Structures are given as structure tokens and as C-alpha cells.
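Just one chain is shown here, as C-alpha cells, and it is the form predicted on its own.
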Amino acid sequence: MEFSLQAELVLSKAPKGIKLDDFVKSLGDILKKGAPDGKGAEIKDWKVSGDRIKLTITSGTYVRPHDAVFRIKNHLSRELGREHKLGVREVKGKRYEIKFGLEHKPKGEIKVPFAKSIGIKGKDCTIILENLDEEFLQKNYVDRIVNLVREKVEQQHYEGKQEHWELIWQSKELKHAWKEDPSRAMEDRDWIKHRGRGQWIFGPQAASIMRAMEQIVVDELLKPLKFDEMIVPKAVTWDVWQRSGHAKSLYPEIYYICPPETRDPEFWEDVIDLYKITGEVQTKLIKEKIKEPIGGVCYAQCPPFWPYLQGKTVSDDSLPVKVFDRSGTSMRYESGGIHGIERVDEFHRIELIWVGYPDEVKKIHIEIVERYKKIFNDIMEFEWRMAWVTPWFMAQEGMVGVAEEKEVGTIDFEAYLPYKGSRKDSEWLEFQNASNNGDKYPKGFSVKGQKGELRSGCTGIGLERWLAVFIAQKGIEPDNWPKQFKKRLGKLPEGIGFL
């Protein structure tokens, strides 16, 4: 890496009568401190202009100019301040050029905030930044910009889950009851009703099937493995997503929560009166009367659980922690990907979270997978498969190699949907997963164990996905359903009749 910063030190007064040559020469050792021999920063040129010292600082990987300029500021204030009453009021970065290499040649244009230009030739990248204030330099935005460019290039080369997808188990092929779209079949029979973007009303029949599935999870997984129920918030604030790492990328996927400016009825009188006159909700006017988003609706219960442990050292007597939440719906903006109940914006989910020392977390992960196998093979009788994948959030944090060693990553459970075509050519539905998240959450939320570092895992059970797979493979007629499932379900409700 090569750095070159043209900076200005704005002084408290013009340094008249002060010889700065000796001062600049004395900076050599200061700018090399902490770096290997010959690897520190250097002042290439400098001059005094009125109350300003203008200088160009260069370096390689060590003692980067945006760090070196503050060493210079502190040294100048310390050495010249007492005798000459001279200090530095402000540091400015007039122009900053950063050159570095990339792992891959970008496939497309790369853009990042603050950069005046990004030039890329092959795998060589040059970033130009201009007019940088002291906060920008001091808060290390420069290194973050470099990392962001590298991340965006890597993301262009990350081909989705298929690139880090490895089949690890597959059930035998089964004969299925039919080849109809499960959502359309249930909607035609008034089992479900579409009610807005990615949102459904589940009638008595569909609801009873989902509750039976939920009870199977309780009986076959939660109770045997001794998971305790908790209730976590469904309104998630920014500080939670910052610590969990989701704040890096979740913005296109969440439903935002914006509180009103005030509850004062007078403030809202025009909105209320206009509705009474026009019969229309005044959404544009409402937009002017709400505050900035405080966060968003929960789209996975794992992150909002972690503030419960934040900053704590968990007693060994309580490890491993094994909890679950099923207290409310989650929401995720699925854009053009919504289809029936397979991919929805509002969904019902049971989230399991476990925390412990590495061996404990790995053991629970294996136990959960075995429990799922029993449920899907012996009770639901699904045709399905398991694959080891590396989610993008892990790949971008350099965890791909670890995942390939089966320590950190996700097992996806995928089911064949007969109505979509042949097994070979159609896309199978990911209807379940189980993740070993390593130290991502304990580190993010500063959680420790008595004897050392902790790890965690999670698995989310989406009841809509389970229902979609079940009806897609087993059909709408209970006579064709597996005996073990019907035993758990009992009598299917008659439902509501319509004229």
C-alpha cells in the first residue's frame, strides 16, 4: 500500500521568528515509532504560509499519514507551545492519494462515499480523497474506505450460496401426492387469504396445521434439548444491529420504525380533519410529522436477544445457554422475490439460540440437526436435503475457510417442490437452517464466560415455509398425509363457509 497526504496544520498564530527546520528534522523518530526499520511515515516537503504549515506525508502500510499528521500536531504543540505559545487549531487534509492491490479484478464500477475518484487498472486501485476535516482523518474513515472498496470487489465475485454450497445429505426420492402450487391450492379453498404485500391471513385449517408443526418442534426438539422460552423485542434499535453486524447491509430488507414527533392531538389535527373530509389517509402529510427511524421491525429474533447478555460474564453454571422465542411475527422486505407463502414479508418464526464454549456450541448444533432429521424423515416424511453454505455476512468477514472446516457456517435444509418441475432442473426451497455463528455475537455484545471466550449458534423455524413444503408434497387432502403427522394434528377444523 502507498499513501500520500497533502495536509495543512492551522496554527494559533503565524510562527514568526521561529526556526522550524530543527523541529521538522526531529520528527523522524516520531514518525517511525512502532514500524519496522525504514517502514515509517516521511515528510516529503513542507513550507510555512502565514499561520499554516503545509506538508506532504507519505508512507506504506505502517504509520499511515492520517495517523502521522496527529503525531506531528501533538509534538508541535508540546515542543513549541510552552516556550512560544504556539499550538495547532485545526488539521486539514487537502488531498489524499491511496494506492493498494486487490484480490480480484472488479467486474463492474466501484463507488464509495467521500471518494473524489476511484481508478482501477487490473488489480491496482487508486483512491483520491479531497478536503478532509480533522474528524474524518482522526476517526480512521480512510482505512474503512479502503476496506469497503475491497469488500465491494469481493462481493462482485461472490456468486451467492452456490459458490460455497456443499451437499452433505439427501433423503430418498418419494412419490408425491400432486404437483399443484400449495399457496394457490389453499387460497382456492379459503384456507388462506392474501392481505397485502407479502402478508397472509391463515384460516382455521392452515392455522391448525402450523400449530401442529409448532407443537412437534416443542415435543421433539425444544423439550428434549431443554431450551427455555424467552420473549424478545420485535422493534429493533440501531445499536443492536450495529453490534450484531447487520447495520453493514440490512437497509434494503427492513421495515423501518418511525415514531411520531408528538402525541399532541393539535399537531395531528390537519391529518385527522383531512381524512374525515376526504376519506383518504394523508400519507405525505404524515411523512412530515414523524421522526427519523429509530430502527426497524425484527426480521430475525437472534440479534434482539443479545442485549439481555450484553456486557455480562455468564456463569459456568448457566452454560450452555439454550433459549427460544416465538412471541410474535417478524418482517422482511422481500421486494420482487415474494411468492405465495414461500417468500413473504410477514412471517411466523420460532428462533432457537444457544451460547456456550466452542465444544458445547458445536455439540448442540449437531444435536439440533439430528432432531430435525427425525422430524422431517419420520413425522413430516419430506423429500429434502442438507447443504453446508457460507452466508455472505460470514464470507465478507473472512470466515469462508473456517466454514469449509465445518466449524462456522450454516446448514441449509432444502425441500423439493414438485409443482416447480423436475428435481434436477427446479430450484429447491430452503425451508430451514441451523447456524454455528462462532464468536460473532459474543464479541459484538461483549459477552464472556468464566473460563474464556464464548461461541453461539441459532436456527430459525419459519412455519410458512414448513407449510408450503408440506402441502406441495403431500397435497390438500388429509387422507394423503403421513400417519405420524395426522396423529399430532388431530381433527382438521371445518373452516368458515361462504355463500
Second form
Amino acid sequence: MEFSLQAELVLSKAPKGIKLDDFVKSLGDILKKGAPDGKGAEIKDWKVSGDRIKLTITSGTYVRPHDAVFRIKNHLSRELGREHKLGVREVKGKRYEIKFGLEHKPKGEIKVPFAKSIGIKGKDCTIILENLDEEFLQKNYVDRIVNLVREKVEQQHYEGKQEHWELIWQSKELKHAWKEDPSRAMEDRDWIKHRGRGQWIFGPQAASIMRAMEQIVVDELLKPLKFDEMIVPKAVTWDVWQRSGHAKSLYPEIYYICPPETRDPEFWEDVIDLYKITGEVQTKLIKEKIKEPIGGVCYAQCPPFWPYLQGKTVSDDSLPVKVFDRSGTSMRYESGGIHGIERVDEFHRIELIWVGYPDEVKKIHIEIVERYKKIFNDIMEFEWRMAWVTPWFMAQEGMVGVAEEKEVGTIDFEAYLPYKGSRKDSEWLEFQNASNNGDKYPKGFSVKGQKGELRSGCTGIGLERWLAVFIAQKGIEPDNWPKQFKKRLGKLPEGIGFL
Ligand code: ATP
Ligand code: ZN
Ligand code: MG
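Give me the form predicted together with adenosine-5'-triphosphate now, not the form predicted on its own.
Expanding to the full complex; the earlier chain stays at the top.
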């Protein structure tokens, strides 16, 4: 990497009678400190112009100019401050040129904020930045811009590619009741009713099936493995997603939450009056009267759980922590092709979270998978499979190992939907997942154990997805449903009749 920064130090007054050459000499090894021998930053040229010192600072990877310039500032303040009553008011970056090599040749244009230009020749990249303020230089924006360019180039290479998918377990092939679309079948019978974008009302029959499924999870998984229930917020504020990492990417899928500008009824009078006269909700006007979003509706339940542990050292007596939440819906702004209850914008999920030392966390993940096997094979009698999925970029970095060694990553649980086509060619439905999240959450929320670092895992049980799989494979006739499930379900409610 090569860096070249044209910087200006704005002084409190013109530095009369000061020999700049002597000052630069007096810097000695300050710009080499922390770098290997012979490396570090260098001042290429310097001059005084009015109340400013103009410098060009260059470096390789070590002691980058945006760091070096503050070493110079501090030294200058120390050396000249006392003697000449001179202070440095401000540091400015007039022009910053950064050259570095890329892993791959970009496939298209790369744009990032702040960059005046990004020039690319083969795998060589040159970024030009102009008119940078002190905050920009001090807060290391430069390194983040370089990383963002690298990330975007890599993204161009894996765009469209599926995550790395590796089958790790598969159930027996079963004979299924029918090949109907479960959502249509339930809609026809008024078990469920569509309500606008990706939202459904579950009638008494569908609700009782989902509650029976939930009870199975309680009896067969949560109680035996001693998970305790918690209730976590469903309005998630930015600070939570900043710590969980979701703030890096979640924006296209968020349902945003905006409080009113004020709760003063007078402020809302026109909205109220216009509605009373026209019968139309004044959405444009409302948009002008609400604050910026404070966050969004729960996307996954683990992020809003973590502030409970934030900044704490968890007592060894309480480890491993095993908790779950089922206290409300999650919402995601899903892409166009939302279909039936398989992909909805508002969904019901039980999420389990466990936290402990690395071995414990791995062991719990394995125990949970064993419990799931029992539930899906013996009670639900699903035809299903498990796959280890790794995001494409991780797969590229060689982070795909054999099943037993897997430290961080996700198992997707997928079920065959007969109405979608053959087992081989159709897309199976992910109805839940189980993840080893490594140190991501304990790090992000600054959580420690008495004996050292903690790890965590989570598993999300999507009740709409379970219901879809169940009706798709078992049909709508309770007489044909698996015995063990029927025993737990009891009698299906009659539902509400319509004329
Ligand atoms: P998909 O690939 O189907 O979009 P995902 O990878 O986004 O799923 P996760 O973020 O892993 O899903 O969420 C965990 C679980 O939450 C899923 O296995 C599923 O049970 C449930 N879930 C996620 N999104 C939806 C949705 N839009 N509708 C219903 N359930 C969902
Ligand atoms: Zn989670
Ligand atoms: Mg998704």
C-alpha cells in the first residue's frame, strides 16, 4: 500500500521566526515509531504559507499519514507551544491518495462515499480523497474506505452465487398425503386469511396447530434441556443493531419505527380534522410529523436479548445461560415473491439463545440437534434434511470444514414440499436453523465469563414454516395426521362458519 497526504496544519498565528527545517529534523524517529526498521511515514516536502504549515506525508502500510499528521501536530504543539505561544488550531487533509492491490479485478464500477475518484487498473486501485476534516482523519475513516472498496470488489465476484451448502443429514423418503399448496388449501377452508403484505390471520384451527407445535418444543426441547423463558423487546433500537452487526446491512429488510414529533394534540389537529372530513388517513402529512426512525421491528430475537447481559461478567454458577423468547412477532420486508405463509413479513418464531464457554456452547448445539431429530422423525414425521451453510465469502476463505469441526456457522433445517415438484429439482423450505455464533455477540455486547471468553449460539423455530411443511406433507385431514402429533393436538376446533 502507498499513502500520500497533502495536509495543512492551521496555526493560531503565523509562525514567524521559526525554522521549519529545524522543526522537521526535531521530529527524529517520531514517524517511525511502531513500524519495522526503515519503515514508517516520511515528510516529503513542507512550507509555511501565512498561518499554515503545508506538508506532504507519505507512507507504506505502517504509520499511515492520517496517523502521522497527528504525531506531527502533537510534537509541534509541545515544541512550539511553550516557546512561541503557538498552537495548532486545526488539521486539514487537502488531498489524500491511497494506492493498494486488490484480490480480484473488479467486474464493474465501484462507488464509495467520500471518494473523489476511484481509479482501477487491473488489480491496482487508487483512491483520491479531498478536503478532509480532522474528524475524518482521526477516526480512521480512511482504513474503512479501503476495506469497503475491497469488500465491494469481492461482492461483485460472489453476487448471485448461493451460499456454500453441504448436506449433513437426511431423513428417510416418505409417502406424502398430497401435492397441494398448503396456504391455498388452508385459505380455501378459512383456516387462515391473507391481510395485506405478507401478513395473515390464523383462525382457530391453524392457531391450535401452531400452539400444539409450540407445546412440543416446550415439552421435548425447552424443558428437558432446561431453557428458561424470557420476554425481550420487539422494538429494536439502533444501538442494539450496531452491537449485533446488523446495522451493517439490514436496511432493505427493516420495518422502521418512527415516534411522533410531539404528542401535543394541536400539532396533530390537521391530520385529525382532514380524516374526519375526507375519511382518508393523511399518510403524506403524517410522514412530515414523525421523527427519524429510532430503529425497527424485531428481525431476529437474539439481538434485543443481549442488552440484558451487556457489559457484565456472567457468574460461573449461571453458565451456560439457556433462554428462549416467544413473546411476539418478528417483521421483515421480504422481496416481491412472498408466497403464502412460507415467506411472510410478520411471523411467529421461538428463538433459543445459549451462552457459555466454547465447549459448552458446542455441546448444547449438538444436544439441540439431537432433540430436533426426535421431534421431526418421531412426532411430526417430516421428510427433512440438515445442511451446513456457509456464506460464500467465508467458503472462499477456506472456512468450510468437516461437520464435526464446525465452529461458527449455521445448520439449515429444510423440508420437502411435494407441491413444488420432485425432491431433486424443487426448492426445499428452510423451516428453522441452528447457529454457532462464535464470539460475535459476547464481543459485540462486551460480555465475559469469570474464566474467560464466552461464545454463543441460537436457533429460530419458525411456526409458519412448520405449519406450511406439516400441511404440505400430511394434508388437511386430521385423520391422516401422525399419531404422536394428534395426541398432543387433541381435537381441532370447529372454527367459524360463514354463510
Ligand atoms: P430465508 O432464507 O428463507 O429467507 P433466512 O435465512 O432469512 O430464511 P434466518 O434469518 O435464518 O432465515 O431466520 C431463522 C428462521 O426464522 C428461519 O429458519 C425461519 O423459520 C424463520 N423466518 C425467517 N424469515 C421468515 C419469513 N419471512 N417468514 C417466515 N419465517 C421466517
Ligand atoms: Zn439468533
Ligand atoms: Mg431471509
